[in-house]
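In structure tokens, the next block holds one chain alone, the form predicted on its own.
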Amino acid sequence: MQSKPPTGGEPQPPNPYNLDIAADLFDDLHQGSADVQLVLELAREAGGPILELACGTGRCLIPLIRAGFDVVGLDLAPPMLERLQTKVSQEPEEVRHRATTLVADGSSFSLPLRFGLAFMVADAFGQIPAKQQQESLAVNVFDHLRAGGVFVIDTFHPDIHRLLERGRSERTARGYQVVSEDIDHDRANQVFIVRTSYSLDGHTVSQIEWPLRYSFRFELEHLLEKVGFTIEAVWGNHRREPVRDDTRRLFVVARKPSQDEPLPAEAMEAVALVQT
């Protein structure tokens, strides 16, 4: 297990999971998530090594290294990576050595590796609040994939009701009541400001406010195509079913062209702009 400092610039907050209590409860709040099996299937199809952006406490990373893949996990929150490192340290040696963690911003990290698969799940892409940051991340991922490599983004499908009304969710974990609610909506920039509160025995012990940017399906497809990706599939759930009106998720699968496929001029310009 290796842990490295950031490269290519300092991490840029805010990150909704930057507190110890959020890191401690992360696994409980995401228990039973069905996307892990899809990530394993995609890894087998694309081949390694694997890059996970916003890897958290290793909900996907641990199953991947157990399945035999070399994985680099990036996250902006050291408490998350500390929990991940603890879990990896409990794995057999032949599993432990497959994991590398990096405290880094996905839009500016730099590694000598070229990956077969890169992915972001659980709305991590939406936690990048600015369009230019999202585009910079897509360009950086594109540059770190080998020819024919795949980038997968799992984000929520914008719901017209949430766009008109304030969303709210309430969950429990280890006796804590965890409430997330929209406290502001900047429609011009497609950003919700979300407040997450952690309460124990009726008393709030932690409270975080963080931005969540929503992307519509074709907006997301266009951004990836502009960078140079080819959209291979868009699914509405982890079972690879089509997107429908009532679909809650968007799984966008984008492929970097093989070496004999020239990049469109617009993509070349985007790559050059970010690299300079």
Ligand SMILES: C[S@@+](CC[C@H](N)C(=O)[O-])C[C@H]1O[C@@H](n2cnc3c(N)ncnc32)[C@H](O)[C@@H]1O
The other form holds:
Amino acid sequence: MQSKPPTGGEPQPPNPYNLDIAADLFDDLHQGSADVQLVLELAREAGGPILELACGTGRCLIPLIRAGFDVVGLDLAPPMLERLQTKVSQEPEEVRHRATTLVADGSSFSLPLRFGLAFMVADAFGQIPAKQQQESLAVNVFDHLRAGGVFVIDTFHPDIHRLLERGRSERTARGYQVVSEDIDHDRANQVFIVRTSYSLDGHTVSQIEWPLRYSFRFELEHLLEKVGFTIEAVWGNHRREPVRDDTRRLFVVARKPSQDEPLPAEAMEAVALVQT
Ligand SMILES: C[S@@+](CC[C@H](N)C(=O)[O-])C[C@H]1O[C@@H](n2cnc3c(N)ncnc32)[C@H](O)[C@@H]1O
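What about the form predicted in complex with this ligand, after the form predicted on its own?
Every component of the complex follows; first up is the chain already shown.
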């Protein structure tokens, strides 16, 4: 269990929550696929191979390999990847061989491959609560993209009032029920500590506790620009609509510059002045 980060200090990286239950519940609770269509479109536009950071149980990875893309999926949590591997093993041979999975931390992996598209969706970026670790992840992704490659982060658009709502109750396909949800807000560290109790047939089976660091739109833009990306777009939903007050998501699309990208016109003018 993760304890609340000390006030004023940099929060510690997540202590993987009760992973077996989390992985089991994850499949039931997160079956939405609106963002999967967008990921498929982005993959067609950018070209493979594709890197999915924090791929979980394969909600996006499976549709990608079915669509013909070679995908490396990495995740910190072995139970998530075990469920993913079971799904992959049920695919036909020609689809199966397109998936490679890796137990790894997104901020410290190293692969001998350069990707056309890297992405991290469904708030996974917020599960990395330490600022330095988030930056290392952005640098690492930059280094693993080929020139002109694209990195997409999808996270929630922070709305402080909604995030403090409590007591959601929700039955899932396998009979788990969220019996209570309790959120501590550590505003100094921009971290929510979410504690969710689950019951199965009326008996409490587990409490999952996970930290979620929220990022604001321009914070993400600054971070990605700092490590060398160019921000190409920020969308408020999977339909590529602009961010508005009431849009729920932040899809930040960042591109690694092409090696032969021309210098901006102002820089060329400055060079010309020095030469004359
Ligand atoms: C909310 S799930 C999202 C799964 C998947 N992206 C999806 O959309 O279905 C978050 C995932 O992030 C993973 N994760 C958290 N921190 C990570 C890190 N530093 N490196 C890699 N994976 C991480 C967790 O293990 C979990 O599987």
